[in-house]
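Shown next as structure tokens: one chain only, the form predicted on its own.
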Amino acid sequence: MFSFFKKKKSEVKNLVEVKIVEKEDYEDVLFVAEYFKNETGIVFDKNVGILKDKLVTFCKMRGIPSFKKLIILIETDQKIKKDFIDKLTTNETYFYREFAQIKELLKLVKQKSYSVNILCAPSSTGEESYSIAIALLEAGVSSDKFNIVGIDINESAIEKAKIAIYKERNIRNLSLEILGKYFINSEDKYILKEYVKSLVTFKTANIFNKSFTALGKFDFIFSRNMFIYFDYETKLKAKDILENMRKDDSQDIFLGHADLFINRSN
């Protein structure tokens, strides 16, 4: 007798035991494609497939079985949303990269009689804001003749861009003298010196979102490479809200060579 109730035990707890399996499903990508648009402003029409790897991926790794139970993680939890932008994000760059535009730059601020303020956006692993320092510098224009911001949508970037560790490939275009001076080589790597990690300030922000116009007006404002991942609409909306945080109307954004650059009479 008592080992039947030993068995009817066993079957009890064998019963609790059982977890229900959600059915893999990464079919239908096209509305988180939505969700990221609505979210980032990025559009992934031409790039549906190379979306899917990426999500498929991530939601794997993760053991999250479908991209609707995705979506469903993202509005609830921080850490996923983060780490769900961070890998759709692209952040490859490197230092003096389109330098004849910061030339350009360092003729505007030294005509400048005060201190300007210059905005990277979106600064990615920081070598166009790192890249604008060490250029002023270089120019012989005083560090406290200008403030730096950097943002980017991409946390992880931005924690990279604090700390400034960078490859041979990023810094491929500086000279060896540029490199002794405002880096310390260790181990292949190229460590950017503190007092220029000082001059710039980095922050994680989204241009879309309404507290990003608390960042102030910008003398000068650098948006290369960002609006080559935007529709027309978002090019347009984007475009206004950079064009109302220039302290100066008449002064163009500093756009990439890859952008498309919007007329108001479009």
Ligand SMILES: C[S@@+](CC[C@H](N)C(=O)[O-])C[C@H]1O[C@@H](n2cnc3c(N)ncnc32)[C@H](O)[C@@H]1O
Given for the second form:
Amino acid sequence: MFSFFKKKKSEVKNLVEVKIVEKEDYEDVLFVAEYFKNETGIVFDKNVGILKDKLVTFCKMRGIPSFKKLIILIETDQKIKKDFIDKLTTNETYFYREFAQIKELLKLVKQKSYSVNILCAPSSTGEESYSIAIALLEAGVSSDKFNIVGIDINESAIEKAKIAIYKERNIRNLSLEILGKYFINSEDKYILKEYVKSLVTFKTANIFNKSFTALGKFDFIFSRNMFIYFDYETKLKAKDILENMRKDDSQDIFLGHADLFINRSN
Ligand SMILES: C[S@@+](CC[C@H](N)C(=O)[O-])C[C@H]1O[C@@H](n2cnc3c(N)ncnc32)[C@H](O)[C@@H]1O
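Taking the form predicted on its own as the starting point, write out the structure of the form predicted together with the ligand.
Let us now look at the entire complex, which starts with that chain.
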């Protein structure tokens, strides 16, 4: 009954499957490095080997045959672009990191008679912004006296920051008292209480894009452990952008210790 639809054996034999397979070409890693630097400011000069390994894995997992094709896709597909940036940024962070600077902030906030705006650029997965919120509360500063904004170029990091569920290694510097007050512990997870979460607003942003400067001016700006990924010119550019976002020109930006050495050799 279905013979009408069946092809004769001879016809099938004559069918030639034409499959165009693009040649693999993962050689021009410097071209991708340059593209990534232009987009994010991040340089891979000393780690081109690591960059190549990451990119080849990234491409093969998605069936992208060459770096040239990768760049074309990034330019046309927002999801690939997001995944590409998320893959190549380093998001290491933890609660109460370089706490001396947060202590310094507490003193400054207490001196103000008005509500202050604090920016964490970059915030990564949120630990720094929430550390500031917790430390302010611990210092007796009322929650209506501060407003914290955290931004990061890595969209997945920002999503994690909004969810605010952390692992042991993220909270390792916190005392049992602070953990008990601000987190709900469930098995190996530490879930930040909604009240603290509500004190921080997170947004995906690239500090070199206009949408970042549109966030306005801030009383205090934290920009820790990001400059280390930039070259000299980019550090100066980033510093200039952040300094222009200060309400008070005499207030220094809080940089990480490793970010402080802005000279031509790094
Ligand atoms: C190592 S984390 C630092 C997080 C936190 N400030 C700390 O010190 O723990 C560096 C972050 O910088 C972000 N980053 C790199 N370039 C950026 C850019 N152009 N704009 C915004 N964030 C950027 C990365 O996505 C990464 O999450």
